[in-house]
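Presented below, as structure tokens, is a lone chain in the form predicted alone.
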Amino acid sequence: MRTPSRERTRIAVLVGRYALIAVWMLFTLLPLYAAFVASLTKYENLGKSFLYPTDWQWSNYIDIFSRVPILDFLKATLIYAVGASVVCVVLAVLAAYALSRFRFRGKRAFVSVVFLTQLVPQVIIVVPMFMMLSDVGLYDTYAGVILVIAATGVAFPILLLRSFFDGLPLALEEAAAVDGASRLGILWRIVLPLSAPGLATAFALSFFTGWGQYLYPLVLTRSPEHTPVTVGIGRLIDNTTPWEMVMTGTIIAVIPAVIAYMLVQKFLTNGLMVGAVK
């Protein structure tokens, strides 16, 4: 039986928890709401109200398609996000399976290098990346940007999938090997189907990483057809920035990522929880 003091403590903890969640949600969602308000405001009325749109200028969402090649920007963003996700997952599956199932010299050093790659700021390596892509003829190409995003973002999928593979029973693979299955056959027919939540999680996280890229495409692309939406919107900013168009483009750029997250939310949550437990 709970005593009154314990009940008061429980209620206080519960209230504090929800208050913290509310503050955090306000902190993260307020900039997005401000962008939404600005996207529905005429240029001359920007800044007059932050609580609600004064003009409800829904035509901004139509005008932006004639003033900015937003569809080309979204197409390039989608290509980068999906392309980098596919490359990341394929490389991560092979690397994670090797780390989980094989003993080889340099294994610990390889894992350390994988961790260290996440500590290097993008701004430090973007110039060497630019020089390398220019030398091999991949500057201002989809392939060049995809390779750079995948190379710098493959570490987390490797570690995530390794935790999944470590949790799979070896008996299944040993039984398949007795039946004559090759190592690649075991990986394809047994390991990958059992790791579907982990694969979905790795793909989703890589997709969101690719969707939000800014610095790499900014430096490694030049032509409008290879420009993602983040860079395209950023290039609107100058001395006479059409802020209502910038905010409209920002909201449009967020919508596909939000829809993708809502579609995979269940798999993403379960995948992260299972990966953490394993």
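Residue numbers count along the first chain shown, from 1. It should be emphasised that the depicted structure is a prediction, and the values quoted were computed from it without experimental measurement. If you superpose the two forms and keep the largest set of C-alpha atoms that fall within 1.5 Å, you have the rigid core. First, how it differs from the form predicted together with its partner chain.
P242: CA moves 2 Å or more between the two forms after rigid-core fitting. Shown in the overlay between the two forms, fitted on the rigid core, is a CA shift at Q213 smaller than 2 Å. If you fit the larger rigid part between the two forms on its C-alpha atoms, the smaller part is left turned by 10 degrees.
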Given for the second form:
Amino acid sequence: MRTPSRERTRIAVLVGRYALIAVWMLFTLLPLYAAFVASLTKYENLGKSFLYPTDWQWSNYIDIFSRVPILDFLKATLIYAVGASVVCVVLAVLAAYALSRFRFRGKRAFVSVVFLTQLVPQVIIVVPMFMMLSDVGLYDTYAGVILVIAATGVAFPILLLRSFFDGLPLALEEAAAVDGASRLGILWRIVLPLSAPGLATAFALSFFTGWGQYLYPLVLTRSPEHTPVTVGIGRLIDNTTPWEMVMTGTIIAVIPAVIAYMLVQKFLTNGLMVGAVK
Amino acid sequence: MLNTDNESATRTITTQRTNPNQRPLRVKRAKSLTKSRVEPYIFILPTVALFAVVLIIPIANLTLYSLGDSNLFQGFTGWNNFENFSYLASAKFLQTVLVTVIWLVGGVVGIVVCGLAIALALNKPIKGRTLFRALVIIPWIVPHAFAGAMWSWVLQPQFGILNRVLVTTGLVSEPISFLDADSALATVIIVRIWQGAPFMIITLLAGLQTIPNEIEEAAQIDGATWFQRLRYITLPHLRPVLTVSTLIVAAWTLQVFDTVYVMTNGGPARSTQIIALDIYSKVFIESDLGSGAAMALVTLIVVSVMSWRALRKEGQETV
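Next up, the form predicted together with its partner chain in place of the form predicted alone?
Once more the chain from above appears, this time first in line as the rest of the complex follows.
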């Protein structure tokens, strides 16, 4: 018996979808897999086993600590990521609350400026910032870099938290206002506890932004203890790159970001969706 | 997202002040609000202050640097008759512009096409969808510098996995150097698609979920083909999300510095010298702050005008 053509189309579409997804997965995971294999290989054997690790050189993960000051790099990266996230989330909560709950002169202008900050390339800010931070004595400090990351990274958290606050019921806040609670009191005791998922998303987004910074710390710091892992590992790449070390360092530095992502995955995907669809 | 005066604004308590039939409760609330004129400004003040210090003052300084003899230690030292802007007419800069346009268009088109295809493939239930969705986002979390490093390794001529597979299977007779002058730009664009597509996939998946199932089913019953449904139902529904996401992705693509810096540093023969790299090398390698500032300023103006127009158009459509 002949399969009806509709049934055949359905199967063709399904096969097509799987093929597309399979190719994309391969493309997505290829560099991570290649990095993982290299991180488990001796330098001399790099060319020999490329499809799967054959010598399982876990010692790369120990050797890297003596060959590269990776702990210092990771510490700097963590300080940038957490510092920038804290600044971003605090500023974003306040600004997003104002945008969500008040009507005020200049609101439209403020939203436009927030949007515009997303469009300014980092390299344009970093040049004058280099000179300004030198003038005020913040060159080569964590604080200087954190402020710059926060300023260019605060837009997304603001827009995200704003849509999140818009979705919260007003009744509780009104009741608290009647009871004489102050605005900040309402924000702190009622809005924030209800906003845990939104806050987690905003924090995670800022954390990823801070974790991946490259240009700002590259230009705005000089000393080794302020070098983030992105810059530190990137510097190893030259004509005689120790690829097994670079890939080991990369895996070590990517893992915290992936773990952080898995922790907030549910919130993050929803948050991004809210932000984008709205 | 772009609409500032949406229902949330009208919902604010201030609007109820004029309500003639206020109960005592309302009056009390109204009182607390008359005091609150300045409150919204206090809430946005920290953000505005940060913007002023980190964005507005630096851009003003940058404008000044571009107008005269400037260096990284003293800043502006004296007027020089727009000499800095002469670099913008040079063949080198025109190559930068060309490379940047190819990078931007190639990256954004690639991200939109791949993002749309994968989002459509993942939209309807399929075995393993949750896992695929979780994996699909990974490149977006990987810092750009590491993406550059990992891809450099994948594409490395002697030991890289791609060349090894191609040579071993006999598909090519000798290793391809993916980062030589002819192919480097295409290669970094593909890496850009790798890292930019996840955001597009997530936002489009969200957009796809807002399409009511009934419409598609009705169209299917009426005998619409898969392509017709895509063309007349799915794409029109996706347009707002698609436009906003494309704008965001375009802005991010223009800003990329680290991936290309790590992979090629603008070379070989300036074939991947996108504008961000050109500004950086002008200022910090050639120590020509004036020309770098001029380039940065013009970039900023072009980007602002283009995005302002795009946003305005989008704003009118969604209102």
